[in-house]
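This document starts with one chain, in the form predicted on its own, laid out as structure tokens.
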Amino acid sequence: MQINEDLIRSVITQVLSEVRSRSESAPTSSGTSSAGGERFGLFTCADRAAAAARRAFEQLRTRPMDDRKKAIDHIRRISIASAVELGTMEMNETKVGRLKHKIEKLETLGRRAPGTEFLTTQAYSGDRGLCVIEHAPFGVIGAITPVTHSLPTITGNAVSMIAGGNTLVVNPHPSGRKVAAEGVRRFNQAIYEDIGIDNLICLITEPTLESASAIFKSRDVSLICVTGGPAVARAALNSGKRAIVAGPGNPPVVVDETADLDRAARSIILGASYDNNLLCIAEKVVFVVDSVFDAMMSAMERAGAVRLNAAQIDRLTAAAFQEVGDDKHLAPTKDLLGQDAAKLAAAAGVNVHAEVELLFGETKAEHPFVSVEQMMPFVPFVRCRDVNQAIELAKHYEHGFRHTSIIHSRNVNNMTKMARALDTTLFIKNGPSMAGLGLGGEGYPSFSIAGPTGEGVTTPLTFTRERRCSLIDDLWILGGPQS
């Protein structure tokens, strides 16, 4: 899909003006309507938000499945119809990533996020009667969402969670709270006008660590779903409630001597540059066997990536990382995180065309760009003795997250060896990382990939409980006479 970003930016003033105009008669950022009551999902108090979500759940649980479908159909419709507007709002607020991908994520989730069709019933029948297994909701789900995909994560989660019969209360990242609130307001208003239930999605308009903690502790919240970094993942796992955690990743790529190098180059550029490398599944480091290393670097240049030399990589590294925390570990700087390749190039002392999507260069395995999940469109390439060393290094620098890994190879044995060694939730062969989420590959999309807790790419079934209902000695209609 080709999107004219200049055209989109040219209408942003009009778009925001329309949003402000609509907001005059809609709930304010404090979550209060013109009549003074909290409506359409916007709250300043986490406890009130959780309580409202619980009341909405008690209403939803009495409704037919068709009402769940109506609710998520409104979320889908708004995400698709307002993708340009809301994607532009997110880009302007967060100031990270690429506009065309913000729009594409909303459209894709609106069209393809898994819904009520995933809910199926199992049945067992025999001499001793009938057993039915169905999928029941948990209730209220507390969700933490990241700045990297603020509204898209809420959109995908809401579709799956409501399809499962739940409601949700969201603590968004503070840097993406405004677009999150606008999207949630629109979703709830449309749902309320159709099925008469408000606050299926409740959101904290001024999110803090304290409001996240309050959601974790709330008696109204039955399940936690976190998409974020290590600290918030640990907090969720220590909450005392069941948690579904999409934690950090540092996805490695292996390129062996059998790979189609031009295809591999195009795939790496597409995946690593998508939304300026903000996706947790994106290619972060490439390990290439020595016999094809130089040819692979040439293929990257043919495909449009710009190669940095050692001195330029050193300058970029100095600008891209900072020491944080008591242990002084390295983390990406906010100035370059999720920024365009041209901005990274300027930090490296290089001028490149604004349309360049990815920078790359050769580094040692010990380089910070290899070990740190940097989330910016520069990819380090590491020369390896053979495929065995490449897989060994890939496993080491994936850090045991078991998140995502990628290989480019025509050798099935090498694919199998890497799959077994890294044991990642997503394993992509001969394609870009996003194909593992159904963006250019098969399968359904979701932006909550629960690796640490094992649920994988989430669906409505992820957010349900199995319930078994048994009828003893009756309703097996195929058997003979009973004694």
Ligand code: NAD
Contents of the next structure:
Amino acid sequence: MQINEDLIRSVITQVLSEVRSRSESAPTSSGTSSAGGERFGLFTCADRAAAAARRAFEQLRTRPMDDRKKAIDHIRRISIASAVELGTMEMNETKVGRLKHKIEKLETLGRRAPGTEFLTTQAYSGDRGLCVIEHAPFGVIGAITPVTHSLPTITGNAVSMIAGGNTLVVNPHPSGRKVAAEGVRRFNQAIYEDIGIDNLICLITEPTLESASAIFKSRDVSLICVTGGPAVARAALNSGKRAIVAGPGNPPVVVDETADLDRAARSIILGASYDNNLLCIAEKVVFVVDSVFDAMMSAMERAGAVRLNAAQIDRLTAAAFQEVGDDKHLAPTKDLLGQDAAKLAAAAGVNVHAEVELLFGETKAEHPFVSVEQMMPFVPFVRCRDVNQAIELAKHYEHGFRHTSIIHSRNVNNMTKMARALDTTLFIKNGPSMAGLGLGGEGYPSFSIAGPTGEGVTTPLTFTRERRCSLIDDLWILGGPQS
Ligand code: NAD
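Here we have the form predicted on its own; I need the corresponding form predicted together with the ligand.
Now the full complex is given, and it begins with the chain already shown.
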């Protein structure tokens, strides 16, 4: 190679840019970064956040698995120890849901979000040697998170993504950005002080649709994971990158004539009132066969839910929905989304005790509370001729999201029929919806359930790529010719 002035100039430019970029990301001995404000994961610029997450990934990939475990343990510890403080902060900022459940969600994800134990190696051995399949990181994952569980989604995503060896850059929902930033700052600080890597989780402090789009487009980002409604699901699928999409749901419940009605009522109240029905898996509408419809309504009242009559439901409906968008589709109003049952009751013209967790009432199938993903502690009950009609309506109003469905029944044929017809990612039988996420049932929790793209309830394996490593003709220690 010939050394000339251009070559020298280009090498110097490259070295200077490298030095500049390293000094921007390197934390000082006091744990701060020289890049003014861009420390412990908090960034205003999406490109700089993605670049910092990429640098953190390059550091993490040189470290042992034990460092991933240490990082995750800090996230778990902080989520549990600060659940009351951060849960209260989330409640005050987002103003949707219920405080005790905000706290419980952080504690649960801190305790049980799946970690490095999910990464097991597969091996094939035989006459021709040994082949192992391991789970490698993607790199930087761009995550978009919802207002309904701002910090809990980040907590669960961070545990699973870092367990898989990745780092992340998060665009939180603008209405939950402050608690998201506070959680991320604490996680990063503790991780940095222990293993010396900052910015494993980078977050945009003033998130916009533009910053989301910049994350989608960034060359530093290898994979997208979005948790939210239809618009962000569409945007991720059109991003040109591989996307894991945890999209919207409208979970229907079927109650047939063989169900334990009191158990069904308790389950529906537990699931539909949890965090004021904000969960994407929560019971949104109940289809009950005619022969037990009246008995089921009585069971709901016995279990503590308050029944609204037709006029009260009409008043509530007028306050609960508004037309939005060019196509004027109905969406829940901000005034009532995620609010307490007592507030919904007041809008319906009824006074109920503050302790009441759920309202319910009879509606036709063609009702906004049935068709719209409403996220409020009022559940419509629809009378159905028989179980076949109940399943048919459940399928129709699940809208093909293939997200979550629930049945209360002792008839295995009906369970099978519904499972086959709706084809949902979660199918829960004889319990509250969240039992299907491991909260009161078997399995593990995650608040990103990828229905449209098929990964299901996300785990560290969701965020890894398979790599195969083969040794030919050697290391099969059980047989073959003697050497
Ligand atoms: P949302 O769709 O309004 O917002 C979710 C996130 O997407 C936010 O960060 C928002 O800023 C962003 N966003 C919205 N449109 C975008 C676009 N065009 N491009 C880029 N980003 C965009 O939802 P929400 O009100 O925050 O949360 C409730 C919704 O999320 C419900 O539909 C619920 O079912 C769904 N959800 C799904 C899961 C799951 O695991 N499948 C979990 C929680 C919530």
